[in-house]
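In structure tokens, one chain follows: the form predicted on its own.
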Amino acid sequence: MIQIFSNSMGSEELAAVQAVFNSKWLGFGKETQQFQEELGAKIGSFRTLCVNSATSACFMAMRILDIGPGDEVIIASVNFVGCANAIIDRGAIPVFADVDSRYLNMAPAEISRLRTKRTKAILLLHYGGHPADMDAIWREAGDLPIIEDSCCAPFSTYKGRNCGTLGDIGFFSFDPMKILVVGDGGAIILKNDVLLNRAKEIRYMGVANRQSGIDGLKTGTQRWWEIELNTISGRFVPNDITSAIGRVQLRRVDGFIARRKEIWDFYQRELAGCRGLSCPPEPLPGTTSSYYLYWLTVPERRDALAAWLTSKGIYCTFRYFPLHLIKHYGSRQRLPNSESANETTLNIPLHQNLQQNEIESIVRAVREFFG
């Protein structure tokens, strides 16, 4: 089956890992720190701390910004369940936003219809890379702080600024289904120094900058082991290990994107003026994007579309099932573009490994079944 997400992993990866297993340092070490260094170089942030997941990062967020017991924090429908598990997770109360129709971003014009006095923060998502429309958004939230979900766009930018850095926090997850993949990993950007200390000490325990005993060592005081605690925390770090993939894939990962590109490219061609279906918008003005997801609107039969594909050896899917149905939330909001879109929106195949044969017969494929 052609499947709809892919990674690429080589002999550079696996030397890279080698190399780790040679030390004899498989923790957080320097393969962590210089891979901490070089995302953010390429991001235009240095507040860029590698962590576990994408999920962390996200349940790390809440934490940092002192979210708790009846804060609200809005998030678009159209996103995963992670995020919305680390805001009822505080005790707060995530207020699901609806999304644009065509690009299935958050709305802005939902934050002054949702806002209270308890909203704590914006969760936002870049839908499937494409960067949402941030001039709007900053002019809705005023001061509140901004979450980037960035695990869609992480090397999308808005306006020669990345995605991920045009918050207070920023997120990006490098897990098997995304661009850049170090197996399971992600990373979290902080918008100053203020935010990016809480941060480390959230990511290890509470202990406040320092990772082991080692670093205790360094700072020259005669009881390197002991330790004191600024907070009460997991542990959230990552390893050299993945680190050592993560940076040989940063170095690829452009050319990743340029292929991801030419796919859209041609599905944009072949598909336009499909009968009984809509292709994806473009990126907006002054925008890039990472082009992680092709998404299809089928007004009517998009199951049995999806049907169809997957009998002919495609596999499809819609991504992010709307929040606000998952029934264990109990939400009595309603969210018409969220829910049309759950009705409407098929995702097809899109990653860097896919062949020539492969996109033709996708796009056949589709033709084929409206005739």
Ligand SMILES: Cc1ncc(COP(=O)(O)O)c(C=O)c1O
The other form holds:
Amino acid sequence: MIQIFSNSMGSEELAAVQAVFNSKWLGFGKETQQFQEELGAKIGSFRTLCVNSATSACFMAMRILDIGPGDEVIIASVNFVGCANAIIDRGAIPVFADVDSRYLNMAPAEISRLRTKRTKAILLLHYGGHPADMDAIWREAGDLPIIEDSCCAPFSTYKGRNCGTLGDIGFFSFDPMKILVVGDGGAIILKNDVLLNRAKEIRYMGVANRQSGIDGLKTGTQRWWEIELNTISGRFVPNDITSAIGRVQLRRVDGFIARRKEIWDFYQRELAGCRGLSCPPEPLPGTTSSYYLYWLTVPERRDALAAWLTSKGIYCTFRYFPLHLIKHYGSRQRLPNSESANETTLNIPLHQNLQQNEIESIVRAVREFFG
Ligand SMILES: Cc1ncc(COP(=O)(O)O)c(C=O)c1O
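Output block for the form predicted together with this ligand, input the form predicted on its own:
Everything in the complex follows now, all chains and molecules, and the chain you saw is the first one.
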């Protein structure tokens, strides 16, 4: 089977893990601090904190912004299920926004359509790695806080600035199916120091002024085991094993993205004009993409194409099943573009480990299907 997602773990990552084992310090420590600093430097924000997953970051974001019962958060329907769960977990209501039919990013005009006096934030996704139309989003959002799910778009840029640093809170995922992979992990980026300090407490149970045990002695504390809380929270810290992997991946990730772009360009060239489908749009002018997903629009027989490709050993899927269609949420919204995407969109493999013969066979299989 040609996999749809893949990752690149090699001898350098293994050596970094071995060094952490040798140090006997496996938890949150020096490696995590360094990973945070290096990631922050690369994306241009020193208000970057590593966490144990992007889902955790999204749950944290709701607490950081004090989203509570009865509040509403506008979220694109084509998004990851954990993001809507994070809203509901606070007793708040996800208000699902429709997407632009080509980019599958939140349609900016949806913000004015759906906004009420209970709206507390906008949660948007940069679908497939292509940055959303942020100028239009900013115009529509006004003073509403923006949470940027940048899991598809690590190192994508919008007018020279990195996705994840464009809103009030941004986050990345480093899970096994992403571009930069650590096993499980993520990062959260905060716009100002108030949000940053709150995020630090919320990342670790709500503990105020956390310093590690005996370090308290240096600041004159005699009983270094005493703690105080500023709020109630869970435990969202990463560890030095995954952070050590992350530091190696950070040095390699530009190469992964460059290779992904080559494959994207190949598909764009080779599938252009194939009747029965449309290729995805290029990133908006003034933006760059990390090319996380490649998405075909197949107005008729999408499911038959999916079955055909899997029968040829080519994994395909559709990310992300529209959230307003998840029955458990009980939404009665009708969102035509998201629903149409659900019927016609198919993601085919796009990752740095694909070989030339594999991408050629994928193109051949797609073309064969349409005759
Ligand atoms: C768009 C998006 N947001 C959030 C997440 C959650 O990431 P994690 O697996 O690190 O919790 C994912 C993971 O698939 C995702 O694709």
